[in-house]
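Starting off, we have a lone chain in the form predicted on its own, written out as structure tokens.
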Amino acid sequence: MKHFINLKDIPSKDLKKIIIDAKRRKNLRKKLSTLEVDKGAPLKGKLLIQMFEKSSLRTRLSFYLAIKQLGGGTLTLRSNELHLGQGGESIADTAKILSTYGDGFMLRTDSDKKVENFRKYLSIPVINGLSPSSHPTQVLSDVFTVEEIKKKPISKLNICWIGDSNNVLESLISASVKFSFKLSIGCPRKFEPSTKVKNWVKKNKKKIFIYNDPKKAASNADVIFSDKVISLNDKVHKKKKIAQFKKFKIDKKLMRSAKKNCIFLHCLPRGNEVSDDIFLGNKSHVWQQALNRVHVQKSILLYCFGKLR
């Protein structure tokens, strides 16, 4: 049984033989339709139980058909729906419960401490959805969508995040680590990563570069990353924030500084760091991005339950 909270604890080979699974299994797929299972159906049988605490569209849609995809199955509960939620039944008793009745648990969550707890109680494997310190899922899918578009190893590229220091940086940081691709971040000094992110990666004997002008963190990239300034349940001064991201809005004028075939992805949903033009030109590959998200959540399934070949 393995686990996928946080790709910083996860060993690189795995990493990408979960990358290498997904590019075959979407290939598979170009003549099924979207609820075909995949030949052999290897979860067929299998019960996802997903929870959700945050807001979901993206996560919510694409571990659904995974699944599904898969052969398995999926059941959708919110905590308020739970004695959790409540404050009536521990974490220990109802990971009891969740172990007893299904095969694996997606937590989306606003507490990294939950998710450990979870890791802890449960006797099935536990994935982190989202936590306040990772979005594993997404940055894997990710490096997935830039090797695809580039049709190269994220490791012979220039990485580029423009934006607040969040959980998607957080694990694009890791994944820099783990893939070895060069990361340049663009942010206000303010916003930097934090030093217990930063001592991280220097105990892993790699390099991160922080710039707090967008120009500099833009020159020279393949691709360049962004989030929403104001990300959901943000306890801050929402219109002070904005005002010091200001210059760091995506447009025309910094994509001037990356290379000239550099692509803009963005996990969603999107504010007003990145201009129209930009978010919906030819150089935006968003929707393919967030599409790719089943096909990557699949092969980290089957890694979760044993079955990744």
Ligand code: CP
The other form holds:
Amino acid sequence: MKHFINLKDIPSKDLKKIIIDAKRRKNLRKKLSTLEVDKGAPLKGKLLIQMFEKSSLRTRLSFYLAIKQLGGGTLTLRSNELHLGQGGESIADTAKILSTYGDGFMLRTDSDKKVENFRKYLSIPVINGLSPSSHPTQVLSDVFTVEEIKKKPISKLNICWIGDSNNVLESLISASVKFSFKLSIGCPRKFEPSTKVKNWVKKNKKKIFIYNDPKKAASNADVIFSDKVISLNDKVHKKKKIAQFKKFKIDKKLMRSAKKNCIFLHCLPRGNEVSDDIFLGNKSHVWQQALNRVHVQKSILLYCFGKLR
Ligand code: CP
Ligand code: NVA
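Form predicted on its own already given; the form predicted together with phosphoric acid mono(formamide)ester (CP) follows:
To see the whole picture, the full complex is given below, headed by that same chain.
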């Protein structure tokens, strides 16, 4: 049984296989409409249970479409509607029941420990749909989007992140090691990736490049990524943190430091970290990026269900 919790724990060859399958499947369903099922309905009869402890638009919808297009179904739970969320039932017993009724479990939570506990007690695959330290389905899908737009392996591109050292960046750092691409990060000194993350990169004999000057980070970039300054799990002084990121706003001037054909990507939802003209302009591919989550998550589901060819 395969879980999909952190990119750093998944072998590179498996991640690459998922991307190849997603490309093939996306191509094959060009003429199919939203809810038509892929040929062979590989997940026919399977139920994915999704549980959200935090808000979600894209992850919820993209997993719904992903499992439907593979011939299966999904049920979405809010933890506060369960006994678990009221403190009335343990993770162990909840997990046992989820494993009895369902075939896979996708969880969005503000506790990495909870993801681990569910993994311990479930006898069905767990997919991390965002936790404080990881957003693996988003970032694997973003690798797919970059290669689709740039028509090159991501290992041949300069990738830049301008923004907070959050869950999405942590997964992007893992991806930079797994896919061997150059990653330059632009953020205030106070918001650099943690020593634990930096040490993990070193242990894997790879390098990430951190700058406290956004122009230096963006220099020669093929892709600039960003995300909200304030994440769902952030318990900070919001106004103060936003002010500390003021000079890291992605605007026309900053984009000029990157390559001429540099593209802009953002997992969404957005805050004020990017100007409207860049976000809505021709360098931005954020809508294609959002839609690609359906395609990549289908291959992630097949991987977890042991059906990836
Ligand atoms: N990008 C992303 O995960 O969006 P949601 O929070 O809307 O799911
Ligand atoms: N870093 C953001 C991502 C949202 C999809 C958050 O955790 O809120």
